[in-house]
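First, one chain by itself: the form predicted on its own, in structure tokens.
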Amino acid sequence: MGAVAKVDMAPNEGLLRLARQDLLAMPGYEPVEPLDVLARRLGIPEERIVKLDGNENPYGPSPKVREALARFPYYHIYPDPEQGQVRDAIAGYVGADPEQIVVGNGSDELLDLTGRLFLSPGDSVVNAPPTFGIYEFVARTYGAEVAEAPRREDFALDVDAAERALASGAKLMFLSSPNNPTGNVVSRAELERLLAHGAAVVVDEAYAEFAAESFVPLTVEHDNLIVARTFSKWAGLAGLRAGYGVFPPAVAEAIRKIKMPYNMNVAAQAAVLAALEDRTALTENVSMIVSERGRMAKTLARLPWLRVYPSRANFLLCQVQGRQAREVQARLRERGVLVRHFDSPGVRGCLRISVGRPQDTDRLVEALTEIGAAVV
């Protein structure tokens, strides 16, 4: 058979004329690429790439996870749609009631489901940029307006601006702590002020284990607080997409009602259970990452053209000074070292660098030193 000709159509032509035009006009979220794709593109063996662009755990999952996946006998059977065993285990881990827990295909799905439940076209969502791009993505997907409360110069939350946006009638606020990509946390006092306005406040705690603090205990005190968490970072399960949310019980019941029934597959469920059985070893990995974060920050701070911001997460945000950040990223990429570049307000000219193993930090610093020496 011959090749099928490609027909280019404007958004309002063909079947797309029936689609939501606001979605067609919306920019998509830009995710990082997987290792095998990058290796082929760069022409570098996978084992030579230092991947510090996705905030993944460099130590990977627990060996018990690999064993559990290898011996699991029921891949041909649909998973438990209620995820009862997983919810019980997660509830024990975070100290919540199982009825508060909803699990999903990564914590991103829980953010999306929250938007699905609360947002209608024209509603207002408060966002505090610079922050995780998924929050605005979710709001736009459901036709909501985004009320921005930009962070202060030091990336601290501008609580006054956020309160003004909430007081104007916003139904929902997304808040990351530690914040991605800046690494700083929200205080309990700041969160209490925001919760007092009655809107739903979603605290994304994807990096909570690296900060050793969580707002999950406050969910029993505030019926408008939702906490989203994940196994991607601390437990090394990013590729299996295993996340969960801690909701007020009535909201959790509503979320379970509107989610897809089999939204966490059997591999992810088995991995979560095995990871929680081996949390001591995984917590040691977290401690190693936190320790390396400190060493990495001190080492990078010795480069006079990098400003390193403090972080409570598993990454560092660095402002490139006196040269183009995108060019630095490109030169690192040529050397097989991958970092994330930002060119948006508040973090323009910045690189976000995930914390890897000590040898990864050494490769990074060696490459940056070469790049710095090459610039006159």
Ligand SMILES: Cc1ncc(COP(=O)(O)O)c(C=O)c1O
Second form
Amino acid sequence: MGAVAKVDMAPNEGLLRLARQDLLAMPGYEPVEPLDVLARRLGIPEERIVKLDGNENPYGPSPKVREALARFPYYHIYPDPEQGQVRDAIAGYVGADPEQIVVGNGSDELLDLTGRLFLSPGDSVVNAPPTFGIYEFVARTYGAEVAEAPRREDFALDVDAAERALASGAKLMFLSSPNNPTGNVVSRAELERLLAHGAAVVVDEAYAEFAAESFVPLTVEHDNLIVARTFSKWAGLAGLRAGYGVFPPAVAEAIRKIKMPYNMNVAAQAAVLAALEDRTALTENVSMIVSERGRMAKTLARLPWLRVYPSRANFLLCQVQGRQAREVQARLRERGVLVRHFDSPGVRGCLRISVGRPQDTDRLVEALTEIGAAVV
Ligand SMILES: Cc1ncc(COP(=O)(O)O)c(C=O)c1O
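Could you output the structure for the form predicted in complex with this ligand, given that the previous block was the form predicted on its own?
Full complex below, order starting with the chain above.
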């Protein structure tokens, strides 16, 4: 989600009169704030903040990543623009051919590069809200139109609506599975119906490790399927920015041609290699998050004014009932507990709460219990 900031029309005078007016009129993407900024704003020390608003990994990176970064001798040398070593390692991890892989500055960059390759002004992109705000943002930055196929009340895809948009000539569809912020996954049968239209279908699997399922194996059967993945969530590398895409080989080659040559820095590359070598430990962190997700869902469901939706990702979507969700978010924030608030169609009055460590859930529940008694 995101892309909800108010449209702030820049004056199109001075040099900006020469800028793309559609970009100036576009709402900006609303990112989450980093810890140091929050700590200063709230007057709470960083270590007292329970940050459950960015779907980050509370266990952080592997200690092997920290060692690899401390040891790395070549920060003064440009990275490999072909990204050979990381592509090989990632291909081994996901069971794809290295020719299919492109890496970048977070999976956001791969979504952007996909837009750059396929979209010209006036093209149409299918989006299934409520979903991750970057899809609409990417479409608009390339001057494309967004054809919306809103999800059903239970957040399942409206495949008929998406198919209608694809049949009327959309070039690209973005789809996240598990979906942010609703936490549900798309089925293989649904995806195959979408793929049958021949448009490029991007399945964003930022949270795939928490769902323990992936469509990467399907990329060998479908030459219009693109899968975007990241090290931000399961491997705790959100701040380093390390993502990748699994493309049909010819598309991967085209994307490598149009990307900036050094789009993944040497630190991120070293971190990815070390993370993949410490996969077993990182997978244990994923298991802890998945088991905490279950405990957190059960605990939150005891609050009669919260409706907790099932989730396959590292966050839970909760609908606040009989109280103002924005007010609940603000009261949590005063107590140093940060969660994300949504108020767009389909997710009105909802909070998205990342799964933290058990002690984070305890702080959250304690705060919610206090707030529940105070806010009506
Ligand atoms: C669905 C989805 N895709 C992609 C991303 C961005 O991932 P990255 O950090 O790799 O850019 C996020 C981040 O929250 C996300 O929720």
